[in-house]
Amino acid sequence: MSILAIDFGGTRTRAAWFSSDLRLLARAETATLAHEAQEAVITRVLATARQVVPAGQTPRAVGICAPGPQAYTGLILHAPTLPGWHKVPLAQRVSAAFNAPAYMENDANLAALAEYHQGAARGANPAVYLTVSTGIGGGAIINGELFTGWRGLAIEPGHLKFPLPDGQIVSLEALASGTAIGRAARDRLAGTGVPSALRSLPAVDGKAVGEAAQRGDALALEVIHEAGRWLGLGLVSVIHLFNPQVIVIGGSVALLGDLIFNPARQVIADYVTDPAFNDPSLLRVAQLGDDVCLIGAALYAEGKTPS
């Protein structure tokens, strides 16, 4: 018997059905449209798993990729991308949907495995895995196993707090992922007569900064070497903390690659308290791209499920 595995997000839904050695054989995709009604949503997400179920074959198990913290519990607690959801019971109606038991974890956990079993962390100890995109979260495979902490809320690097020159504290979210990035860029249009390509854009996000950056837009230069310093410092806490043999980085704004990669290179060879934290091979791509929680769900559903 077969795997499904479910990875529900707060703008897309993947699908995808397993073989028992996990070969993924069948995919689907939709949009989640999160905005709408909560039971219109399940009723899609369910819609869509179906679409990969072979006809007349249940599955073995059920992982599931969901957002928000104590995914384990198979609730949807609260996440910023599922607005009014609380207390949500999602693995117990993709139970009951498909007569078989499910699994659940949180996206960037998934992410982590999947990317220690089969991708840029294949075997490494420690692994971490950060996805940096409209936000940052991270996931840690230490000694093979997945460490989530005592409540299941471990690794949340996009938390760790930084004091700016006027006062505030901001988390690195706030300074290195995507939104950020368009934010920043959008703060020095307005501040400064810098001249840049996207001052002709209707819209300013960090995918058209990452975009201008790689065509050379000076502006866009900056503010995605600034990024990179940010989360350069974000990793060098990261490092002190775990000392990990990889740092596995994925997400939308891991595919501006050097661009932002170098400079936080830099700061991690700045500021790390001796050179044997750095190897040079530390910080690595994710491998796995869009199906990354599509196979770690059903690792973690593989994995939860008796022989």
Second form
There are 2 protein chains.
Amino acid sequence: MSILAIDFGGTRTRAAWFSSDLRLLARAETATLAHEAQEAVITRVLATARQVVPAGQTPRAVGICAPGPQAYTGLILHAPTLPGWHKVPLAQRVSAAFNAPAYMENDANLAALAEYHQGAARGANPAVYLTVSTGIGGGAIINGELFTGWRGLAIEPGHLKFPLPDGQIVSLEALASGTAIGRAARDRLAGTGVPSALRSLPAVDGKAVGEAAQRGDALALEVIHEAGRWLGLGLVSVIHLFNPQVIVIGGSVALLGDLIFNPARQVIADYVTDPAFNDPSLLRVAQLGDDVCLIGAALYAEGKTPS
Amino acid sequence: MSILAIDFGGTRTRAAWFSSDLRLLARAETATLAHEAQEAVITRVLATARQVVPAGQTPRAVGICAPGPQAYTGLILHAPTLPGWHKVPLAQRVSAAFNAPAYMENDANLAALAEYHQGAARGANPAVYLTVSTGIGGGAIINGELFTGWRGLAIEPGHLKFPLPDGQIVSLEALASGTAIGRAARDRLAGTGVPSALRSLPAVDGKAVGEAAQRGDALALEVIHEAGRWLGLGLVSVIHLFNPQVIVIGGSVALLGDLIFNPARQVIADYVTDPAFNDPSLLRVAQLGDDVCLIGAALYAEGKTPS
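For comparison with the form predicted on its own, kindly provide the form predicted in complex with a further copy of the same chain.
Okay, now the whole complex, with that chain kicking things off.
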């Protein structure tokens, strides 16, 4: 029997229908419109999912990918991209709508599971996944199993903390995410007279900085280089604690490729205590693109239910 | 059948005989004298171990605790406290001498195993152990099993890296170990005219600073407070990545108690992203004292062999 997967994000909601051997057979997508009334949003999620379920069929199980470290409880809570949502029993609503068991987990955790089974971390032990996008999240697979820690909160690399020269202690997320890249560029534009194509834009965010960097804009390149160095320093912590075989980096910032990876690689090479920690194939780009959470949700639901 | 345990350290070598239900029945100890010829040192290790083996008995297995992240290979290599030792097959020598299988692992890993089974982290999942002494080492137990990472190098919290205000990037070990505490005190004594009982000592090391702090010496207290804050910042990384149920701190610096723990606790409380990461009983002092590695080695050997 088949698996239904739902990727419920702050911006987009996706759904897919998977065969019993986990091939993706049908896909649907809609805007989440998270600012609307909760009931309207949930109705839209269920409608999107119904689009992919073949007439007359019931899924064996439903996997749901959702933001927030405590998604595993089946409730939406503490999700920064869904600020008005508190203890909303999304998994229960989905389960009732599709008459099937529903299993919900954090998006970065399920992305880790997907990259481990079908992507860039296939078979690696341990496999660590980082998503670098608006924020920074993560997941890890140890001995083939999702590692979630005591209360399901493990692998939050965005909250690694570093002291700045002025004495402030800040999160990696505030130094290396897309949001941080946008802010750093705006600070430089305001603080210096350095010429930059970014000056002609009405608004400068991480995406604009990335595009300018890819066209060779010096200020944008410098900002991304600096973010890459911080990312590398965060990875040095991950490496010395987990000794991962593979670290996969996904999320929109990873699309910058070597612009962000090269400075990260340099910091890793400079600061690991022994080259044995730093295999040439340690750091890899995510392979599964926008489907990563759907695939992870399907794998997760499949692992929870006997076939 | 019984288990022989050997704790081979850079300074002391200990051996113990354990009953089949892992009660410690006999113990022997000697100075390692690591500067002597390798063969003399190994002969002394074997002689110390023989002292605890009852006449006519053969151990079912031997557990060996040794320094260096790659002790699990059975070879001594890359151990900073045994600098002249390269690829010395200690496990093999022990196995031949006692006609029993011998299993060697890193000292901090085996201490983690011991505190998990019999000490301050009993039953915790995940359980993380840090030893803060001359250096800083660590181990973790996940789902009841020793977590060692890809190449056996996992949990090296001493190598977490932090940027200093001057731009240097340094290891936690250089900020919060006993060695770091001694050096920081010497720097302050040289750099300021602040009165301190330490000025009357011929040499100032971490131990002397700890003793002065316990007698209320202001300079010593300040140095230890600062080390405790760095330790706390390192633990913030461990906490956000592992979401441990319990973190046990052992080693000589942990004997300073609240002098080092309170500033660490404060930094953790200030910088964890959610109080759910920071249970009141998260941080605990090690319980097993000098026997910790012997107990860990016995548990490790016992787990490797059918009874």
